[in-house]
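First, one chain by itself: the form predicted alone, in structure tokens.
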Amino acid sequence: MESSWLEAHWTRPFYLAFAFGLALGLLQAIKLYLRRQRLLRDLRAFPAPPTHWFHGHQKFLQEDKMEKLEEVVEKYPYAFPCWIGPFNAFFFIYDPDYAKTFLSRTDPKSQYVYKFLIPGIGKGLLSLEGPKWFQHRRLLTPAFHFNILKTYIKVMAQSVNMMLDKWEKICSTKDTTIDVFEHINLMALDTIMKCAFSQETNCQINSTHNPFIKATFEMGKIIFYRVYSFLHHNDIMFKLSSKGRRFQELIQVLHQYTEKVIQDRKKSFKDGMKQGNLQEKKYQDFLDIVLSAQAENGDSFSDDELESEVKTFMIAGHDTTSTGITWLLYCLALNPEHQEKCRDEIRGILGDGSSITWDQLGEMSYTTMCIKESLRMIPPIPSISRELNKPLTFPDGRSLPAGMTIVLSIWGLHHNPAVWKNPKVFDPLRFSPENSDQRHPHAFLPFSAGPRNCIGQQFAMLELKVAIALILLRFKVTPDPTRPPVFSNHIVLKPKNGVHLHLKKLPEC
């Protein structure tokens, strides 16, 4: 008798516990399910591709194929629902009307993707929103400022010229193929680094796997898998994976980085105020205005603020234009009458190259035509997305409800052949002046639009003038038929392998 008593008055815990965690799961169950049921029923009036029940799409957006999204897009000329496992799903959209009607809001960024990047590079103005966003973007767009532009020609051309003459060392007598890629990636970060943060790295000379790059490579891929991974949204289980280990480590290499650059600068900001010489330098670069707000007001710019902008400036000042830079170039040597006539046009311009003006790059419109339409054709950021914060009916009367993710895809949009005739060929004269008219301008979208299109994108175009004028004066390229490139799926669209071209060294002029 006594034992049995034992038995039960032990036991009962035991079954009280089991029997509060079952309910807690058939909780979780109903409301996973109620809200896979709510979803189906936002997205009933939007066609999808076939999904498997419990992955989702998951597999097709981490095939770094970017054909499959294309077949997609001509399939569902508008949009359509992407499940991302059993219970989540965004919303693809890739046409300009689509287009239009989203970008001219101001929903927040999404969740799903920010809150992955933010432990990496902090909250900068990539990821900052409301008053905050507003007051970041008007204290630093005085560094974008065409004034301040045309004081970076010099130095990008300085840097650009320090990669070919690598070039020409590595060549020598004979022709030879390179991947273009890592060396570009590098004149980029000491492009950025020149002119953002007036810091000479010789980053091209000591280092040919700079540990920022890598670093910066490697967070993107990891970003971009835990946000279709549904298994790894969740944190805890994130940070016990491998991947989860291993950003953290890159979250320390970044943060190492950054911390060299603004303490450098502070101690040379602060010792110019004490001799009073700040207004020697010629322009105020972007660590300038911030570091000066911090000295006028310190509640402007907390340090905190002040890193995360850092890293914002030197992943998205390189990472992008060197992209844009390596893709343009590929893009020419797959299509050598459009390379020849880019190389006419700057020798008629610039003449042996020895320099380069703000009013030179502007003449050069059949280069700037091939630049827009390598952007069309790879765009180095190929979605943006943003979680709507209240209902909206697109052109066509379909509408989608508060909460949804909206993931605008650039290379779709780019790619639609309901907007673009032959999408798949290069085509420069697609961005002539007459054809330019009578398009739609929500149809071409590289830097985004809208209230929070991209603040760098006048620095890029005239980096990708710069490098692209001083590449084709000194070299002709040709792809190598051996080893294509493959893309590789990150926020910037980068080659999975690097892009290996056959270099042959131009006689001078």
Given for the second form:
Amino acid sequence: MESSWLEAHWTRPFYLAFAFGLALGLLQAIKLYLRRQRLLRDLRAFPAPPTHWFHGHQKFLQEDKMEKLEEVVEKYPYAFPCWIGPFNAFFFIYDPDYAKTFLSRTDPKSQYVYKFLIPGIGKGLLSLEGPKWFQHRRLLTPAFHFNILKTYIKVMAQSVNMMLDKWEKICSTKDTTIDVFEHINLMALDTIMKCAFSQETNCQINSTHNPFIKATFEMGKIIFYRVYSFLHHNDIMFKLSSKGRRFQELIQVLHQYTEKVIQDRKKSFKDGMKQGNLQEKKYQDFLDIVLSAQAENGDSFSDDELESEVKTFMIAGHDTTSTGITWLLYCLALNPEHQEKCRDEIRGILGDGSSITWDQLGEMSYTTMCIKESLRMIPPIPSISRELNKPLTFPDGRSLPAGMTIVLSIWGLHHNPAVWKNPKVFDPLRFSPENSDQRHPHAFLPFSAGPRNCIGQQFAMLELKVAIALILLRFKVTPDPTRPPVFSNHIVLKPKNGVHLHLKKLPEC
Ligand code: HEM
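Next up, the form predicted together with ligand HEM in place of the form predicted alone?
In what comes next, the whole complex appears, and the chain from above leads the way.
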């Protein structure tokens, strides 16, 4: 039977649309196939661990198993291609010479981390590129001048002592095993808020600040998950997922918190300008510098940029240091002989710790070696990444093309047995002057190196020293064998369920 006129005309557009969709799908499949073939060709000089045909290596990266990475580092010298699904690969490096070549260039940050980070914290120093990055870096560098850092020692000591007073109260009333990470996090937030923003938040006592800390933690986790889950690389897919919806809520929490800090400060900045008493302050803190730049030339610093920088420094300034102090304390709890040596040194220099000076901190050589060794063993930032803007040739002659995402695994580098003898052993003497002399300058990179190194590294080292000195003067720490910490591998390497340590109050000297 012949089809009716109506049937013929309605089905035709449907077939056309179907054929068009099919052609598009086919084209996409060919594109993906060619992409895979190109990647296989570009990476063929570098052997890789066995991969799953669909997930690639993403499972082992998401499982928070740092030991797995160590096994790969041992088996595959210098570097390995890490497949994220069937059509994408990141190139992991962990060799000092490779790191040197990589860090001496100015490739942009990898879109896979920063594209996912920017909706959360905005475009601050961490994620800016080109002339804008240079302008902000030059503007903000004076905020870390050592004359300013010196004035922070007292502020840091106050925050640490406030935390230790809390620990003393806990010790006298109940079981003395606590999650130190939770406390150290609030202490570090308190410190950065006072130092960089001159804000007395009282956050160690007032728990309304906890949502900000929790949001920072959760956001880091979601971003890291997204980087290694290729199905969530697509914005629409991510926004529709439960993690994407949660991410939007977290953005709001961070926005509200920073917005309040900025508005409060803008108000007092204006009041200060009106009364002409800005000069009375001993130093210009981070926010003074940015607000002055904005007041002088609004075009060079928009409100959005201001908010992004505030968020960046608030998060980068407390998240990394709190993690660093926590892991340092954990390392010393596991190694009581080194803890005791630090305590002896600190007592000899600081007495009862009632006042601390810049020079005294400089004398703590054994404690500084322990800090460096803990940053080697558990680097708070376990990896950094860039996207090559031109081909790169490593010192051994092997090359990679432009467009490749390179991940410098700081964890891998710090645990590379070709660089560090017995990398799993906590041995602060690795950092004695005679043992450091011969070491490759790119073997130890907790703060990265080159033009985009950490702007806050002196601040961080200062805070780590003040915190550990005051903690060890008042407490002896031992691990809780029933609750060993588990790594939660995101942008910052945090403990998944906290770090539980047993505290013993020491008699006052
Ligand atoms: C133990 C503590 C810290 C560690 C381990 C650490 C580590 C790092 C690393 C590895 C980078 C390079 C990131 C990359 O190349 O993608 C970096 C950059 C950065 N850090 Fe830190 N950091 C610490 C503390 C701080 C503090 C206290 C601040 C601020 C007060 C800070 C602010 C920044 C900023 C703004 C950048 C970006 C610099 C730029 O690109 O010009 N960091 N940090």
